[in-house]
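This document starts with one chain, in the form predicted alone, laid out as structure tokens.
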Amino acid sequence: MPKSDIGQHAPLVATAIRPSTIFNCNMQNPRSIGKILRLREFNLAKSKQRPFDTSKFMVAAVHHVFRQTRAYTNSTFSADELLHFNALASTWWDTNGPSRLLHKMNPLRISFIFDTIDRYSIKSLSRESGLKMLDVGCGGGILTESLARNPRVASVTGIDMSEEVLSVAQQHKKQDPALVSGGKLQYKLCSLLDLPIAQEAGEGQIEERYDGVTLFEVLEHVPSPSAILQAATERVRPGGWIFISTVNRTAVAYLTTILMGEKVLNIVPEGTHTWSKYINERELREWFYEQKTNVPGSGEHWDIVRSEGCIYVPFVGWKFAGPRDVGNYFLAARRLQ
């Protein structure tokens, strides 16, 4: 089959394969990719009335799907999501403003990160100080700055796709001379999928991956959580961590976060949450088990070592309490190899 024909047919396959399906297959295994491509039946040979080279067709189709997948997942936030958070930029650091619940949650985030490291680190793999951290969806830098001020952290990179919000983070950083002069904190306007992946360090080389990646209040705002999780795991060194907080997709969560939080009490800006994007704790566990634990030959192994439900108590703040499969929850996953 002429090369031009291969390229012509490849998009037909791509239209029947969701990009998230590609991210959910074992990318190390060509048979897995082939299985994905055979999920739909195509009569492509008949369309040209002549036989064609299946192997060349498969390669072209996979490459086309990868290009489409990158275009799809690079849009890690929808236009509506970006507009929503852009509108909050000017009030991000107002502790009594629209982002006040994030300010109130910040001590719980910091506590969760370092308590987990202290309790579950494996001395032969994990570092307990000199940590290199990545804050995904850093917003105006509430958590990012707190991490940079922690003496156990060597460096922090905060990334976000909102130029307006990231500008607020840059300006607020300048208010603390220690953050400016110390060089521990940097911000980047990019998607996690566009952040370069460091190669595994060999003998005599410096390990460039991260000791910890935070995904706090991120997964419920992206169109492809699986792609973000995959990208996050690729950027963690052995012995490192992924820290997640999100919301279960339950009736209780809808009542508390959207109906009461947004529409009745107005303690969260309306439109912040979309119930259908919430992710059950069980679904996260299954993703790590299927993609990162139960995959022969993947070269990776992850354990979920901690998962905690949390609630907001008016006039008190956020507390770890309640079941982990009902409302808000935190989860920590550790890379063993």
Contents of the next structure:
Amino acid sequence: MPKSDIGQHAPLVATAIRPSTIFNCNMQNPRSIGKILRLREFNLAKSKQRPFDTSKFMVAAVHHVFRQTRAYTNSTFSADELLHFNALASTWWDTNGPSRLLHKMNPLRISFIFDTIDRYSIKSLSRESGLKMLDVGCGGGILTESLARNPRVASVTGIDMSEEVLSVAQQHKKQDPALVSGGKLQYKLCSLLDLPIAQEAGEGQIEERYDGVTLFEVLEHVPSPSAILQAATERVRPGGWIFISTVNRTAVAYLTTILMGEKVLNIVPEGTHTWSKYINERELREWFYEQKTNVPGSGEHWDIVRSEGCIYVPFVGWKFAGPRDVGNYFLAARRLQ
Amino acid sequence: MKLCTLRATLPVRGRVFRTYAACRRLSSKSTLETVTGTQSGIAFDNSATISQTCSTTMSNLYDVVIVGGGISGLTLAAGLKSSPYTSNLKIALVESMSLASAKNWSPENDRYSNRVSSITPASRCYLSQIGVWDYVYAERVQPYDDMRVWDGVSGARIHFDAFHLGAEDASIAFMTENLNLQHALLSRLNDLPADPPVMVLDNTKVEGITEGPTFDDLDLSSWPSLKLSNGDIIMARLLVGADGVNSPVRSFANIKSRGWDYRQEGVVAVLDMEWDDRQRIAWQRFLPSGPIALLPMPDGKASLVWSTSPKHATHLKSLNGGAFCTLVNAAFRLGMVDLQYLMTRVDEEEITQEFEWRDGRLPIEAEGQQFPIRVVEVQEGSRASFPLKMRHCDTYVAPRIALVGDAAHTTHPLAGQGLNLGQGDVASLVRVIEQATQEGSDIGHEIVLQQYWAERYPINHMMLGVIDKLQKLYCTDFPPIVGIRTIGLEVVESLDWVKKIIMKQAAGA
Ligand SMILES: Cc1cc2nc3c(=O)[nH]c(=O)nc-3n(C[C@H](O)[C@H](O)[C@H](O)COP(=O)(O)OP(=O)(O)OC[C@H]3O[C@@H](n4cnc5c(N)ncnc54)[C@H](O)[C@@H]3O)c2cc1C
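What would the structure be for the form predicted in complex with its partner chain, given that what you showed me was the form predicted alone?
Okay, now the whole complex, with that chain kicking things off.
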């Protein structure tokens, strides 16, 4: 593994072997992170706050955020979130509109996916082209369309819970004859949990699963991230990938994504983010680690091959830079069997 | 003009009506046409999923339509077709004039075209990279490594040579005829084993641009649809305006171009020098009426660009050859009062006598050092003049539209940068398109195109600004300004490191 990919903390390989090392280095509480994730969901359900930062300011902020997200059903997407994204539907493809930052993130997402595949594919296990992709929370189809146009992708399915947003995606697809005639791109209005899983073993059936599942800016919008993650892992073929981007639950992330992004600079529509739903990089790491330990002997396990912090540089765009445990970050996990 | 009115008559919110009409036009056509050829590239993977009308339209779709077969447009086509990432794009190039003379051009002994440009090392490097420079007739290229510029009013001078370029064998720039480049570009396009080849439509004018049609299963309303003078309608995923200073593509995109006219014309001519001066020096003298430049060409020839008032330009073009050459010599050698006097004379003999008398006072050893050796003849029919302008667009991009070269910016020729800035634009746009195709982004998407604008605008803006300031600074004989600019020039002349920086910028680095 090239050294530059390892980031500034403990090497990823070591992480997989000795998780305790990272816990001890900067966890206040060496509890299982998977537990924390579930606990958070429980707390959210009771609409109690568990501020990460103890400053009075943050407590107030969290109060505010929680008031906004109190009501949600036990689905994969809360009603508030649904309303919020429905409202954004009409401007999804307006590159100077509220989704501008999302458009600008697209090249970073694409390069993250394909650079990761180029660098970490296991020749005997992973496919490098002819890829079958699943874009979860595809929205208006910014990433989904790019994947479908990519010569290395054989097919891509975009799923989303918002009918309005998905119809924008469907309409926008018609603007590109290559997508209309290529037959590589399809959209489905459904939750990841409702997307059929192919039979595990069985020759031929494996093809039903995906080479890559993308969860970009999704986990921080769902009430039950571990259920989504679980569902995603079940739909990836051995040698395949889960690509995630989300935000760490830190004071810095609050300041940059919510206070500055939504309230001061207004470059992100207000209500897009809910601080309490942010997920720390370490929590995700631990969640994937638990997959192996939870089902001993199944042979299935996940390697986190890459995890990188990213920042938005005005006039330049999104760049991989900065620590991965503070603000926005990308993470790629590879399924091994 | 026509395009502007066309656009203006369409209701801004009348999309439904317009596209319906366009649709009907297309579908009535479609009954006559058959689906032509095989289509590749990103847009044209035709399959059975699309209705008949639609698939006929598909054969008129291009990934890139370039309007303008000038040097910028042709370089873009060659650049895209030379890159492994973009060579499969389906490209059309539309040019209103005939390209036959450029295509069949070969150097004619002892005769040069009067449209000559200096090519910076950066532009030459790019043209080599895309395989075009190999097709350039090398014997018609004149590099120079020495540049002498001075103030006609105060006599203050600045001198650049290979030392300031940081290498003994470096060149400041390469002089060549625009036709030599155009010929090389067309030859390269012809020889490129690209599939599909670039569809070059010359003698074809773009008569109108509207939005594309909408069908049940295909919505081309964001695609610019071009009506051509041959009756065809073609549509573009990305429409590039390389269509010069009066760009119709720019009018369609409603992009504002700001600037002013210099109230000067550039008089160009091909000249014979008294002998073949092997020093290879580019000369430029700033006169209050505008700069006069003499640039070395092969075979002991030189190319003249004399920027002056339209009245003087007409006068210079109307004189007989001998008198014209004498005035060029005078403009490099005599004082302002003497020159102004000579400009009022028309009789060749009188001009010659007056000049010889005054020139006799100049030291002979200054010739070829302080000012160029004499011009003895002007090539017949080579005198012409072009109005000089400064223009810069606020943006170079809109959804599915990009502008390159003179369509985006026009500058005074005093620094020989116009064509070179266009080459920089093309190199940048090709890079952005390459990256977008690798990513799978839509190459017409504004977010993609904005990267091109963000890269080029500041560079062009700085260059246009500096050239404009220089032009203004030297277009006066008002003593305090002359004093300041003289001190400035003398300071720069004494600082080699400043001169090195200036040379680096001028080389396009
Ligand atoms: C006197 C003078 C000296 C110069 N010297 C130098 C120099 O030394 N170095 C330098 O770098 N630059 C120089 N320049 C500038 C340089 O010539 C231009 O910048 C350059 O030629 C611009 O190229 P272009 O391809 O962008 O545009 P153009 O050459 O203007 O090409 C535009 C093309 O678009 C076509 N077109 C327009 N409308 C339509 C339509 N509706 N349908 C189809 N086709 C259309 C036109 O026919 C034309 O062929 C000089 C300019 C002048 C005037």
